[in-house]
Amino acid sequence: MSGRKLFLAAAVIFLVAAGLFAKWILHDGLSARATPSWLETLAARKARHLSIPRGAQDQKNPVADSAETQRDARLHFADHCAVCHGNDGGGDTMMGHGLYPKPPDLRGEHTQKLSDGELFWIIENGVRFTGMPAFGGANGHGSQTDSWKLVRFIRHLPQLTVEERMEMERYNPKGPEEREEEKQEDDFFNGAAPQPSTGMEHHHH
């Protein structure tokens, strides 16, 4: 067989292969409700420890662990990371569903055994092409102190109990009509009287 040909032959296979793993790669379409194969969640991982760089993965967590580092990082947490992660860690959310790829378990064996200054670049800094935001810097919602307690609280996880779950659900973030109940429920228990309605709310002169 001529080079030609061989070259020739050759593209081809190429061009099959190429197209069978994109037809892979991009399955259900663009779908963010697809789940990502093995392969990307491979490939996801290995990119993510290449990009963190080596002084970051080497830092050491300056924020000593306390029942008062916990608390401040558990209600951090329930107010800025749990719409996605859930409280738990789990990923088991609304939001969290609706992400591809999703968010990872945080109490499994792939995040834990990422060191602590692995974790706290990925909360500084975010991971690219996902739905996990930089926090840190000018726009974060935090300082670094805030994103090292976090890291101590994510080291908590697996050991959750229900009480700091049940405390933590006080601390998310809710909508109107959750507020506007929560308000009608205390001003009850409170023994305050509903205040009665003007019928003139919604009228305007």
The other form holds:
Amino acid sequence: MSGRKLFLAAAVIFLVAAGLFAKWILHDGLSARATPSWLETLAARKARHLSIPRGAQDQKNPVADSAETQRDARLHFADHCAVCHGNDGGGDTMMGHGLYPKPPDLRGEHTQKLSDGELFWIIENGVRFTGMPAFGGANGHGSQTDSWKLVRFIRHLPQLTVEERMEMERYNPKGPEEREEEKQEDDFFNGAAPQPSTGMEHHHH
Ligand code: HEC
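Can you give me the structure for the form predicted in complex with heme C (HEC), which would complement the form predicted alone we have just seen?
So here's everything in the complex, that chain up top.
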């Protein structure tokens, strides 16, 4: 084969490969409703792992585990994390289903196998190109102590009790309708007179 033919053959192979690669990356028209392929997930997790500095991954949790630590973290998680991850960490939420990649089941092996330092780093810095926000720094939700407490809570997630989950539900962010409904329930249980209807209530969907 002449050099010219060889060059043409190589160019054709390259173009076909580039086309297939683009098709693979652009699957489902870039819709976030899709689920990443296993190869994409593997590559993303590996890249994330490599991007987190060694020293950060080896950090030990400076916050001791206690009933108080767990309660603080639980209510914090209910308020800031459950919209996407769900109170039980399963990720079965409206937000979660609409994200690409989806939030993984935090009770599962792939999360539980990450080191404490790695979990802390992810909470503080977020994960680029995903829906996972950074909670550290100026945009933060609190102190680094709060993030370390959340690491303790993530370790506890596989053993979360029904009572703990029900407590969390009261701390999930709520719209005005739900808040009003809860207030009426509370008033009812406290023996207060029922609120007169304002005719302004909306129907639930
Ligand atoms: C807006 C949605 C959203 C919110 C809010 C959110 N997360 Fe995430 N989280 C994600 C997504 C999406 C991923 C998957 C990222 C990836 O694939 O690397 C993720 C990944 C993680 C991971 C890594 C799990 C793993 O196995 O890779 C941890 C840990 C985590 N989140 C903890 C938290 C905590 C703690 C909070 C609250 C302080 C929180 N997240 C709030 C969307 C969210």
